[in-house]
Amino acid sequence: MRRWNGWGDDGVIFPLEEAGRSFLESALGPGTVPHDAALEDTLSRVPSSRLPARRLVRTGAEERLRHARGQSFPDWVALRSGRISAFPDGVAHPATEEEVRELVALCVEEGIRLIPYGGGTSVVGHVNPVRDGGPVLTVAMDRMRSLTALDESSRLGTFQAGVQGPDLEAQLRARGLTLGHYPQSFEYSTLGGWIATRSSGQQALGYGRIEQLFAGGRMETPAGPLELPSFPASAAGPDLRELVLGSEGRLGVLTRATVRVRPLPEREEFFGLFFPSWEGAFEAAREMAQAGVRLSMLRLQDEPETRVSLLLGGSRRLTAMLERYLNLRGAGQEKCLAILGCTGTARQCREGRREALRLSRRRGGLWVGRPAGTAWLKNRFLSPYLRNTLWEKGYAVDTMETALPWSRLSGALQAIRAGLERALEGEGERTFATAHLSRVYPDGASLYVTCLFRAAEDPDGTLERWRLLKRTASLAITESGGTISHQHGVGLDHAPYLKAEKGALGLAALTGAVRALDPAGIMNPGKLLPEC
């Protein structure tokens, strides 16, 4: 069963071996085991619903609790402590577009605020009810998950927007096809959520980001249905798909989406490379991206993240053997690990691997083969479970992400890391930051910085530590000229920094679009554009 106050299935545990525990204590100090609120106690705090009985609407306490928060750090603190400031007054599970339209009309007529809910995996506060205002209805899309049309000659598949990643791929694979969109939240996140937040999958280098895969669809808005026909290309004015992409539920409820699919690949393989230093690895990644090497993934870890990966990677004996080999080959304490993926025909994979190795060797890259890639593949969707384990040991973790041109990436990383390492000094606390490039482009790359710190004894203290770290990293990102979000959207947590990227006129244009489709302002208020 899915956890109500953490990540994923409650039967899955990411173990932390003794080496990992020793490392955390050495880097941060001993953790304080938290006193998490019990489900029964938290349910007792759910207030009475402000919604009268309505068709399709459920108002039970547990239903509302399970749809009250996503997976952001403030959400975790709220759920683990039982201190949840606001709940939806009801949750609806429509099965058809007609039922979605009925729910939107109800909310317009009665002034009810409506929050679209996909898989509940948002890490920036997209699905949270705001405290002030009238009653809130959360519309969960989990019953709308079917493949409704398939144009095999055009390779276009149309799905209901509530389909989760594994279900979407299973329906396509039965027909010899794939979408190839694999964010880390793949097991639970939905097609509608990917579109609403401009998601990027782990293999976007080969398959494309969601904006490249999204061909059209339909959205039910308070002003009426918005149809987005699918064209291979169009010069008929601005593309309305771009308005829907990243709209975060502010315009309406996306009910169906047409996506560009492709045949299942003949071969897919992942392999590892070690570089003696970050500088050489960074340049190799840039050169591969700009040379157009046929890869579906290029993930580059910095030295601290590489060290942690080896520490948590499994057999200590095999890791020690690998370390000795790398030392002999000149990759010592500063070594960095890259995981590369090739997808396509056997010939395409051979050519991609050969060219990647040729370019990497010019920068000192050392081939360690498929075992490193296999280990990454095994854990690609399990890594978020480590967050549960760390919390239960008294440690907190969060990731700040951005994307920048190659020329500004290294400077931004230095600024973010330096800021995070200083942010909690006033409290006598330490932080440990790791980083990786997870998606590369010809002109730049995404930068993910993960920050580990100790949880405080009181939940408010833990949340305040996170706020200091989040603000520090966000200011460093904007001052470095990076985007405030590479793939997770804006939600609540990034909204204060959006003006630095869009400018006043840009925000005004977005506000105008929201007001045109949602004149009464009932759609997911407070997200993306807090003042609208």
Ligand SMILES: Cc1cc2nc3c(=O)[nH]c(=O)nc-3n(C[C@H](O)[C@H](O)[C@H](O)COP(=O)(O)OP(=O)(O)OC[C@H]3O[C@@H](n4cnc5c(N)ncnc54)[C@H](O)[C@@H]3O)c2cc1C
The other form holds:
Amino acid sequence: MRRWNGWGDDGVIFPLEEAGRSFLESALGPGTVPHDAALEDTLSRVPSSRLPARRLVRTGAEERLRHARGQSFPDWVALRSGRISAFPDGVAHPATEEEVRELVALCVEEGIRLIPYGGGTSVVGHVNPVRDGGPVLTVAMDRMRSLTALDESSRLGTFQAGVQGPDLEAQLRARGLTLGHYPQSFEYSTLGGWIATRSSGQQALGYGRIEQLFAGGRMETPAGPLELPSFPASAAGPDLRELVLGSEGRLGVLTRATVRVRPLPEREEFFGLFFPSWEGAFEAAREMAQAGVRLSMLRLQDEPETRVSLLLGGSRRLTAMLERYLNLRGAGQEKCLAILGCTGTARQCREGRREALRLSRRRGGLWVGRPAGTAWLKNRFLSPYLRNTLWEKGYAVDTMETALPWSRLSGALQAIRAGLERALEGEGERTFATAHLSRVYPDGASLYVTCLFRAAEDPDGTLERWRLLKRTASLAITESGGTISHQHGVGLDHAPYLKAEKGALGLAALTGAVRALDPAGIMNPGKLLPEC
Ligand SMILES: Cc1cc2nc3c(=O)[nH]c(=O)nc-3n(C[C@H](O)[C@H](O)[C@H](O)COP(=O)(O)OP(=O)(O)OC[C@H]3O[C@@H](n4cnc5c(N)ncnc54)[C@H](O)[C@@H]3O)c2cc1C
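Switch from the form predicted on its own to the form predicted in complex with the ligand and print that structure.
Every chain and every other molecule in the complex is listed next, the one we just looked at coming first.
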């Protein structure tokens, strides 16, 4: 069963071996085991619903608790401590477009706020009811998960928007097809959520980001249905699909989406390369991205993240042998690991790998073959479970992400890291930050920073530590000219930084679009554009 106050299935545990534990103790100090609230106690604090009985609407306490929060750091603290400031007053699980329309109409008529809910994997507070204001209905899309149309000759598949990653891929796979969109939250996140947050999959280099995969669909808005026909290209004015991408539930409920699918690849392989230093590895990554080397993934870890990967992954004996070999070949303390993926025909994979190796060798890259890639593949959706284990040992972790042009990336990373390392000094606390380039583009890359710190004795103290870290990283990002989000969206946590990116006029234009489709302001208020 899915955990109510953490990540994933409660039967899955990511163990932390002794080496990992002692590393954390030496980097941060001993952790204080938190006192998590029990489910029964938290349920007893769910207030009565403000919604009268309605068809399709459930008002049970557990249902409302399980849809009250997502996966952001403040969400975790709230769920683990049982201190949840607001709950939806009801949750509906529509099965058809007509039922979604009926629910939107109900909310319009009665002034109920409506929050579309996909998989609830948002890490920026997208699905949280905001405390002030009237009753809230969360519309969970989990019963809308079918492939409803397939145009094989155009390679267009239409799904109900609540379909989760594994289910979507299984339905396509049965027909020899794939979408290839694999965010790390794949297990639970949904097609509608991916579109509404402009999500990026781990193999976006090969398959494209969701904005390249989203061909059209339909949204039920308070002002009526918005049809988005699928054209291969169009010069008929601004593209409304771009408005729906990243709309974060502010415009309406996406009921169906047509996506660009493709045949299952003949071959897929992942492999590892070590570089003696970040500088050489960074240049190799840039050159590969700009040369258009046929890769489906390129992930480059900095030295601290490489160290942690080696510590957590595989057998100590094999890791020690690998490190001895790398040392002899010139990749010592400063070494950085890159994981590369090739997807396509056998020939395309061979060519992609050959070209990647050629460019890497010029920067000192050392091929360590498929075991490193296979280890990454095995944990690609499992590593988020480590967050549960860390929490239970008294350590907190959060991720910050941005994207910048190549010319500004290294400076931004330095500024973010320096800020994070200093942010908790006033409290006498240390932080440990690791980073990787998670997606590369010809003109830049996304930077993904993971920050570890100790939880405080009480939840408010832990949250305050996170606030300091988040503010520091967000200011370093905006001051370096990076986007406030490459893939997680805006929600609540990034909203204060959006103006730096869009400008006042840009925000006014977006506000106008929200007001046109949602004149009464009932759709997911407080997110993306809090003033609107
Ligand atoms: C462990 C972990 C790993 C992650 N890895 C990645 C990653 O690799 N790449 C990435 O891009 N993101 C990642 N994320 C963030 C998150 O998974 C994405 O933002 C995802 O797209 C959210 O999808 P969801 O279905 O869970 O949406 P939810 O969290 O349910 O909702 C997110 C927003 O979308 C809106 N929404 C959802 N469905 C609809 C709909 N049908 N119509 C209108 N609006 C809708 C909601 O109102 C809300 O504003 C990760 C999160 C976690 C917890």
